[in-house]
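In structure tokens, the next block holds one chain alone, the form predicted on its own.
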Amino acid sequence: MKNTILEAKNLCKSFANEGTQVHVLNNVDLKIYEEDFTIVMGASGSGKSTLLYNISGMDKPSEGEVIFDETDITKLSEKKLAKIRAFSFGFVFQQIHLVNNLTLLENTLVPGYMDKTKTKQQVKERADKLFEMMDLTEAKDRLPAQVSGGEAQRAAIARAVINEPKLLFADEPTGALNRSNTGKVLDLMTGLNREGQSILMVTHDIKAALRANRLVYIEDGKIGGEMELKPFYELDKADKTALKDREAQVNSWLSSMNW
């Protein structure tokens, strides 16, 4: 049986626009497991991107609660989110928000460097192995507009995962990048997983959506469905037959959900 890593409880939530409420989130129930890669996908607008970021605590819900650690971190002060941000929770966006005069390594080691459990070489350390994971070794000491795009969100990825945290969030990680750069990041995506990094993403990206074990697919702020596969680096990736049949599998599903 799989351990719950964070669960939402009747998640709404709601803007004022021009005298109307909008509800974005209709009472959303949703668990979140170890290990897992769950990918959220919707149509633009359906809520996916605004359900990450009420469940991760980068915003509040106008209702409901979000678990982690058996505490209801909507609940929480901002300095105690932030904490759980900074060392329980990593972050990767479409837009990279690298700092422009900080080089790969530097923006890497800077929230390592936050975590007071581990040594300044400890940390080096990690962020040297991510590096060579993430085949960086050569441009670490880059700034953010000597490297590519792919190479910017690779090294983005590495700080997010720099203090090991326990769930990382992605939001559109390869909306910005060409074909074979969003083909190395979904591979260093697999990799980070492969090792037991729990990942929720949201993506509107078919072949990005083939890397989840587990899909969650969101209609006008509510759950519609889920759908489970067998974890992506189990594929044999020569196997093109595979392949296909998992990418006709997903569209299908897909389909059912009205996509």
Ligand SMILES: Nc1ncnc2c1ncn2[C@@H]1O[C@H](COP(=O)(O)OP(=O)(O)O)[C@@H](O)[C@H]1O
Contents of the next structure:
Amino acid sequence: MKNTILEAKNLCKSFANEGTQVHVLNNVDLKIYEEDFTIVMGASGSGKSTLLYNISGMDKPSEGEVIFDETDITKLSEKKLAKIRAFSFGFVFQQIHLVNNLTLLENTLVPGYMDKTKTKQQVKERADKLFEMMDLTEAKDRLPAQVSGGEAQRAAIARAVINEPKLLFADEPTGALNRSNTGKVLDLMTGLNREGQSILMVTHDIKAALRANRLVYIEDGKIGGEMELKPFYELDKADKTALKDREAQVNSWLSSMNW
Ligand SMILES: Nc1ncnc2c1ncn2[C@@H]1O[C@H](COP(=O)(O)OP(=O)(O)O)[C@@H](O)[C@H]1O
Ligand SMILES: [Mg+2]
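Alternate state requested, the form predicted in complex with the named molecule (shown: the form predicted on its own):
Entire complex below, previous chain first.
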């Protein structure tokens, strides 16, 4: 039995739009399990980002609960919620948010130093290890403007996991990257997952979806179905057939979901 990290119950989100209510999330029930790489797949406009924001405490749902650590985080004060976002959750977005006048390494160290349970030396060591894993050791002292989009996104991922979050949230993290940088970022997420990092990612990219061991389909703000796969890191990299099979399996599931 897998442990549940996060559970959304009857999650609803509507927006007022010129006097009418637009229901973007409709009664979403979703459990996220420890050590899973869960990917929510759905067409553009299906409500993926809205789900991610409302399940992660970045936005307040109109109805429903999000249980984390036996607490309904939708009812927490902004201060308590901010603490959870800073130390228990990590975030990566399509648009890369780095502080422009800090180097890549400094961007990662700043949130790391906010964790008072660790010494600066411990934070520095974890950052160095992450930068090595991200293949960013040479770029670490450059400013975000002096590196490629792929390098900047990898630094943003390092920053997102510096505090060892219980759950890493990612919203189309490869959406603005070219093919080779997309591959590197996905490899990195897979590597983090292999080391036990739980991930909840939303995407509409099939290549990215292959990385999941659990795929969830969203359509018109409702969960349409889900599928289990073996962890991506268990595939033999040299075995091209295994990858093709996985792609066929995901494609056939997507067609059954009306993709
Ligand atoms: N702040 C908002 N106000 C009104 N409508 C919104 C808002 N945010 C999202 N929506 C609408 O909700 C729907 C789903 O949006 P979104 O969650 O961004 O989809 P996705 O990430 O799957 O592309 C879209 O139709 C979008 O226009
Ligand atoms: Mg989106």
